[in-house]
Each structure stands twice: as structure tokens, then as C-alpha cells.
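So this first bit is one chain, no partners, the form predicted alone, shown in C-alpha cells.
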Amino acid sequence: MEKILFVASEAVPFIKTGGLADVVGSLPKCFDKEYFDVRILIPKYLCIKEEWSNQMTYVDHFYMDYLGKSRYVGILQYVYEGITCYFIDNEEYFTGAKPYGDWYKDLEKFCFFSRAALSALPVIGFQPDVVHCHDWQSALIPVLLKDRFHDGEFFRNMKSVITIHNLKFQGVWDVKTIQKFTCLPDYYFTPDKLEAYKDGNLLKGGIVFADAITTVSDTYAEEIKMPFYGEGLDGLMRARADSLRGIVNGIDYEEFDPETDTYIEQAYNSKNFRKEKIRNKRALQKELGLNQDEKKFMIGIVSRLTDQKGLDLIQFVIDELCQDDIQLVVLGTGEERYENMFRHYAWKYPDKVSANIYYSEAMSHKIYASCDAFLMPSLFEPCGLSQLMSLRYGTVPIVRETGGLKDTVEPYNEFENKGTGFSFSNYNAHEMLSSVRYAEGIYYDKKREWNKIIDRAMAKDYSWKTSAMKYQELYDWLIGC
């Protein structure tokens, strides 16, 4: 049996700030348990809800020398839905109301965590064949496996994989600081290792020393080899191209299922959506105080309100868009200028725009189930999960062709009766607007065609099982090397 350990800074259901937690918490459940023993290791943050922390059991503890002090490392365990999850406990590092906060302290905290994670393995008696690290927070592990842990019999044959969820976040500070936190010798701080543009860079170290590198879509794996998307590491990504592969994320098909979703007004499926889905639209229009007209073309946006998500494109044409026969429902928080922009247009067009400047799981499900289309005009999108949820709920995505959006949304082709959504390629506001209007035209004038798009969208399978198969192939290949 192959043993795999996921090491990350967050995992559902224990702690979540973004899509990383979904991957780490959901993916391990989908591996073939006959051949793979997959476990998870994350920090035991003080901010983990008591309903989880109270169920954790103490396994062991030890003391580890780090930055001139002997530091406590506690190990706790909890088996969640058949997956063994370990938690590294140290109240000095993992206190606070959120898992992240101060960049400087976070760098020290996750360097400590990476070292403690490896040191804990002999204590718990789990010897993974592959340590699967996620993003910069655990990127020191592949370096340590080639450095001081390499000589130990226990670690000698351990392979490492690093998954880049978003290349923008790299764990960067000056070389002196990163060298201090990593406790690595000078040898590692050269441009072919952990040094980048005169700074220390943890993610770069992970990419250089990992045995394999993955990212969360095929297109993003290609994009990050180019300067525009490469965040200063495009040269390194090209150099390691043979070890890099893209594997699209999935979503939990039990959690996101219009047939069993308790958050929505009316359950429906791919056979009866023509009759039943519309009841969710009526209920949402009523709840949000929009014009109650079930024939209106309703567009949803559930997003962090930031530049990355293409909101400057929306800002440029929203007045024009509001002249059309549409409704726009927005949910999310982020940059103040975008929050205020949507509030302003909700005031200006109260029967057409609903600005919900907060986040609610229930409201997000209602939007996926009620809207006709879902808009995602991202500047870059490593994978994206919202478009996968939209496809699942038969809400037609309108996306820019980048990263995972390009890989998961097939553009509508009226001549070949193909496609699961609408897309545009250039980062241009009027190109986006013409895609929205093209979708609008099909919705109003070719309803039968529109329903066929929904048929194809709901037939797609972006569950975690598909992704798990590709990771299994990767692990088999690595272990066989």
C-alpha cells in the first residue's frame, strides 16, 4: 500500500480561508483505499472551532531545537470521514483569531511548522512514500528532505510533490531573515536555489527541490512559464517543465448537489431543471427585493472583490450592461472601491442590481441555483471553483479564457451544438460585454438551445474522483522512480 501525507496550512472542515482548504480536505477521501493510505497534517490553530478541537485526541509530544530555543511540538489526531488527520500543536506559533496575519511572523511560523511536521513522522510511526506539500507554507519540506533529513534512514527514500495553488504568493523576505527561519546554510541561498531577485523565497525552494510539481489546471501550468503569469519565476517553471503537470481541482459533489441542497428553495436535477430551477429564481428575487420577473436574464457573481477577478472590466461597462434587460446579483467582500461600486449600482438600479457585500455559504448556494448565468472575467485563475459549481447547478458560466476557466468551460458553438458556457479571450471590457450579450441573446431568442447548453453543463463530471485518478498516476510514477 502506498502511503501519502498531505501537508498544508489549512483543510476543510477544520480551518478554511480559500480553495486550498477544499483541496486538502476533500481530495484524500477520493483515493482508492485499497491501494492508498492518505493522511493529512496541518497546524492546530487556536482559532479552530471547538466542535473540532474538542474531538482531537493527544498522540504524543516532543521538544525541538528551533532558533536557539527548545520548543514544544504536540501531536493530536482526529479521524474525519475515514481520513486520519494530524495536528501540530504549539501555542506560541498557532495562536490568534486567524491562521494568517503578519507576513513576518507567518514566515517564521510556517518554517517551524515544516520542520516540526517532518520531525513528528517517526514519533507517530507513519512513514509516507510521498509527502505532498501545498503552496509556500509547506514549501520548505522538499528542501529539508534533500538536506538534514536526507541522511536519516527513515526519510531517505521519501519523495516530495509540491502543488502551486496560486503562484502569486511565494513566502518572500530578505535572504538574512529567510536563512535564519529555515536554519539552512549559505549554500542554499544562490539564484539556482532559494534566492530570487536578492531575496529569500520559500516557494522557489520547494519548486527547485521537489521531485514533482503540480498546479491546478493544464492551462495554468502552461501560463506560468510565461512572464505575464510567472510572477518572476517563469524561467524556473520553464527549467522544471518536465516535472510540472496540471491537474484540475474538483468540487465535492455531495456538498454541491442541486438535488439534495438544503440551502435552496427547490431541489432539481438534470432531468427536471426546466420546470423546477425557476422556483429558486423567484424565491431569490423576492428575498433580495429585485423585480419579480422569472423571465429576466439573471447573472450571478460570487467572488472575492479584487482586481484578479476582473472587476475592473465590470466597472468599465456596468452602466452599459444595466441598460439591458438583465438582473445582476453579487455576493462577496474585498477591495473597498469594488464594494462601493456594487453598492452604488444597487442604489442606482434597485430593481436590477443586488449588492450583498458579505459572505454567506447559504446565499452562495442560492445564487448558483437561481441565476441563469454566472460571470467570471478573471485576469488570471489557476483553477477556479465557482465555474465548476455553476456547471453543477446548470447556471451557464461566462468566463475569460485563462487558467482553469479555459480548461473547464467549453465555449458555446451554435453551428456544432457544442459548449457548456460562453467565453472571451482578451482582457477587454467590451469583449466581455459582447460575450454577456451573446449569452443574453441565446437565452431570450433560442431558449431550446439555452437548455441544451445546461444539459451539457450538468452532464460534466468535475468531482474530486477525476482529479484523484490523476494524482494516483503521479504517485505511482514517483514511487516507481
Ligand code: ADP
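Taking the form predicted alone as the starting point, write out the structure of the form predicted in complex with the named molecule.
Shown next is a single chain and nothing more.
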């Protein structure tokens, strides 16, 4: 039995701010249980809802010296859908209404977390063959495994994988601060290790010291070797190209299933969507106070409202778009300027634009199920899960050809009867608008063609099946090394 431990800052259903949580929470369920014992370890944030924290059971606790103090490290456990999840408890670090917020504090918090996570393993009595780390928050672990933890028998043969979900966030501060938080000697703070552009950089440490590096799509794995997407680490990505591979994300096909989804008005499937899907649109129009016209071309957006998601392109042409016969339903939170932008256009075009500036799992499912198209014009997108959810619900994605969007949405080709969505290549607002209008045209004038696009979209399989096998192969290979 191969033992694998996922260490991350979030995982569904316990805590989620973005796609990272979906991946960490859903992928472990998809490994071959006969050969793989995959467990998850995340912080026990105070903001985890009681419905989950009440079910956690106490395992053990110990004290760990960190930054001149002896600190409490509690370990809790909860077996959820057959997967053992551990939670590291420390109320000083894991307080607050959100898991992150203040960069400086977050750096200390996750350096503590990474160290506590490894220190907890002998206490729990779980000795993973591979520690699978995700993003900068657990990127210190591969470094620690090559440093102070390397001397102990327990850790010596432990391998590490780091998955880059978003290269933009690296955990950076001046060298002095990072050195303090990591408690690492000077040796590590050179440009071939944790130093980057004279600062300390946690993600860089993870990438340099991990035994294998993955990212969440093939295209993103290529893109980050280039300056435009490389976020200053493209040189390192090229240097480590032999250890880097792209494995595209999947989604939880049980959680996201239009046939069994309890959040939506009307269940449907790939056979009856022509008749049934529209009931969801009607219900959503009613709920959001939009014109109740089931023929209207309804475009959805569910997103963190940040620059990454290409929202400035939408801002540039939204007045033009609203002259068309469309409805736009937005669900998201994030940068104030985008929140206010959508609020403004909802005020300006009350029949056409609905701005829902909050976080709601239920509303996100309703949007995936109700809309005709889903717009995701990202500037960069390591993988993207929203377009996969849209495909699953027969809601046609309109995307920019970058990262995982390029790998998962096949552009419509009217001459060859192919394609599951619409796409454009340059980061240009009018290029996006013409893709939206192309889609609109097919929807209004060639409904049979439109429905065939939905047929093909719903026939695609973006469950974890194939990608989980690729991770299994990677673990096998690492353990065999």
C-alpha cells in the first residue's frame, strides 16, 4: 500500500476560497483504494463551519518550539467520504473570519503550519511515502524534508511533490523575514535556492527542492516556462523542466451532476436537457428579478473578481454587449473595483445584468445549470474548474485560449461539426466580444447546432478518472526511485 499525504491550506467541504479547495478535497477520493492510502492535512481554522468542526475528533497534541516560544499543536481527525482528514489546531495562528488576508501574518502562519504538519506525523503514526504539497502555503515542506527533517529515520526516504495551482502567489518577503519564519540557515538564501530577486521566496524553495513538480494543465506547464506567464520564475521552470509535468484537473462528478443536484430547480441530463434545462433558467430569472423570458441568451460568470479572470475585458465592452439581446448573471467577490463595476451595470441595465456580490455554493450551481453560456476570458488560467462545471451542466463555455481553458474547451467549428465551446486567442476586449456574438448568433439562429454543441459538451469526461491515474503513475515512479 502506498501512503500519500496531501498538505494544503484548503479543502472542500471544510474550507474553500477557490479551485484549490475543490482539487484537494475531491482528488484523494479518486485513487485506487486497494493500492493507495491517501490522506489530507489542513489547518483547523476557527472559521470552519461548526457542522464540520463539531464532527472532528481529538487525536493528540504536542508543543513545538517556534520563533522563541513553545507552541501548541493540536491534531484532530475526521474521516469524510472514506478519506482520513487531519487538522492542525493552533488558535493563535488559525483565527479570523477567513483563512488568509494579511500577507505578513500569512507567511508566518504557513511556515508554522508546514513545520507543524511534518512534526505531527510521528505523533499520528502515519508515515507517508509521498508528501504532496500544494501552492506556496505548503512549499516549505520539500525544503524541510531535505534539511532538518532529513536526519530522522522517520523522514529520510519521504518523497515530495509540489503542485503549482497558481504561480502568481509565491509567498515572498525580504530575506531576513523569510529566514526568520523558516528557521533555515544562511545556506538556503542564495539565488539557486530560496532567494529570488533579493527576496525570500517560499514557492521557489518548494520548486527547487521537491522531487517532482506538477501543475494543473499541460498548456500552463508550457506557459510558465515563458516570461509572460512565468511570474519571474520562468528561468527556474526551464531549469526544472525535466521534473515538471502538467496534469489537468478534474471535478467531482457526484457533487456536480445536473441529474442529482439538489441546489437546482429542475434535474436534467444529456438526453433531456432540450426540454428540462430551461426550467432552471426560468426559476433563476424569477429569483434574480430579471426579465422572465426563457428565449433570452443568458451568460453566466462565477468567479473570484480579480485581474487574473479578464474582467477588464468585460468592463471595456459591457455597454456594447448590453445592446444585444442578452442577460448577464454574475456571482463573485474580490477586488472592490470589479465588485462595484458589476453593481453599477446591474443598476444601469436592471433587466439584463444581475450582480450577485457574495459567495454561495447554491447560487453557483444554479448559474451553472441555468445559463446558456459561461464566460471566462482569463488573462491566465492554470486550469480553471468553472468551465469544467459548465461543460458538465451543458452550459457552453466562452473562454480565452490560455492554460487549462485551452486544454479543456474545444472551439466550435461549424464546418466540421466539432467543438464544445467558443474561444479567442488575444487578450483583447473586442476579440472576446466577437466570440460572444458568434455564440449568440448560433444560439438564436441555429438552435439545432447549438444543442449539438451541448451534446458534445455533456459527453466530455472531466471527472478525475484519467488524471488520478497520472498522479498514481507519478507516485509509483517516485517511490520506485
